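This document starts with one chain, in the form predicted alone, laid out as structure tokens.
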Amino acid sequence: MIDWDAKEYGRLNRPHLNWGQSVLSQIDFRGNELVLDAGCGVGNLTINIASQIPNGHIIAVDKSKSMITEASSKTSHLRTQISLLRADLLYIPIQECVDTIFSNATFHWIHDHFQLFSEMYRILRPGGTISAQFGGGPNIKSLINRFCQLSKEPEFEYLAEQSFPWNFRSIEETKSCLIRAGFIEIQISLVEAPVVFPDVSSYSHFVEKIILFPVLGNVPDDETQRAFLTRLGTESLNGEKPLTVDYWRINILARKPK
């Protein structure tokens, strides 16, 4: 399993943080909830969400050893408010319990989205609420597309049956699977949110450590690898929005009935 480099991802994923904080901001909290972040990532929004409950409790959850491992760090002076737990979110080894389930750019990672919200169903409380955003719909489809294209040049062949691990999903799929796990009084938006980059080499970077690192593993060396990650940028600087990741995001805020 090809894992996260945390500290590097904790330092470029300004528009992911932005984004995870404009989700927060539709959770009215008490203060005293038990909270799930469900893929914490590296911690940074769940200090955030600990900072609104204060007499509350989060069980921060993510697949990625390098990512508990950051956040574990990154918490430590908020060990009597945060529970660290690596797990697969399609699995997670607590009971029906948790108030609010929190979740910021995670999702689009998990294929199997109606047996991601049934879980998330089954662990929050009656009356409890979901609130979350992920890659949907179009997300990143020019820079798939330009990726593919770059694939059949002989010197990258190597990659051009190379699978992508993403689930990008509509807006109408997504509500049906929400439905389906029982969520009622379901809230769902599809909204573009283009990040762009100054140059060729911050554009690379980013697409190399925050989106294609998954699927670099066929590439047979660090020079290739580079040399196909310039590509790209350059590809993309001549392109039709010349260094922008073109991300959509699925926004969600759904109930569990009581």
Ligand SMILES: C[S@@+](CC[C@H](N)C(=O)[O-])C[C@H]1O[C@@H](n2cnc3c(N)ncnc32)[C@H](O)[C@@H]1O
Second form
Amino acid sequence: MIDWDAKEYGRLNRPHLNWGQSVLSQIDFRGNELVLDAGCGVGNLTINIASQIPNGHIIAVDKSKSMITEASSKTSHLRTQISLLRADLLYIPIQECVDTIFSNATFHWIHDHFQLFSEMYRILRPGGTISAQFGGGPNIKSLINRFCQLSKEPEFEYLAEQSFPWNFRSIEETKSCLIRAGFIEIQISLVEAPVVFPDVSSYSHFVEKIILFPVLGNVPDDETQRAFLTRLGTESLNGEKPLTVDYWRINILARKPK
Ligand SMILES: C[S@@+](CC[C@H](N)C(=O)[O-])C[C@H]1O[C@@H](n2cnc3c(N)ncnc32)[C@H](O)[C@@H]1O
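Having looked at the form predicted alone, could you now put up the form predicted together with the ligand?
Let us now look at the entire complex, which starts with that chain.
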């Protein structure tokens, strides 16, 4: 299973947090609901939700042991408001009771979106909503193309023929999965969100720790890895901008019928 260096993850300045906050700002919280944070990571956005529902409760779910451990220490002052649960989002051990599901930067790590949305549907109370953002469409396509091109060179042969762990679906595929799972009033959009880094070192650190950590394990030494990440960030295949990560995000908002 892919696991994260949760301490390093929590330290890094991630654009995903701003994107997640803007998804949260569009949810009309009453202040007393039961919210599920699906793939809570180290809990930054869980804390933000807690501040918006002073009389409510959050179940923050994540599969990663290190993320849940880190989230537990970050949210220790909010014990009455937040329950942490280590579980796979495909099989959540709770009944139909949740008012709102929120999720940020998580669903593209899950391979079966029909099973995922069916499970989200099952745990929502009738009339409950899901609001989520995740990678989709051509997310990081330029980065992956450059990765594949570079890994053909003898120096980087350890990285050849990688299979990448993400599931980036189109908005049509996502909408069809949501409909099949039973959701109604579906709003869905795909937005381009490129992130430009000021220098090679910040680009390389971010790309290593946040994006490519599951696929760099075969690189034999730090020097080869540094050379690989530098060329990944500075060389262009089809005129892409250097030191840029070509993020694309899918936003969804949908409801379970009453
Ligand atoms: C990029 S992090 C996002 C964390 C947080 N939502 C944020 O925006 O900072 C993705 C999280 O999804 C979790 N995750 C991936 N697949 C999962 C699954 N099948 N079930 C539960 N959590 C999962 C990972 O462990 C990780 O913490």
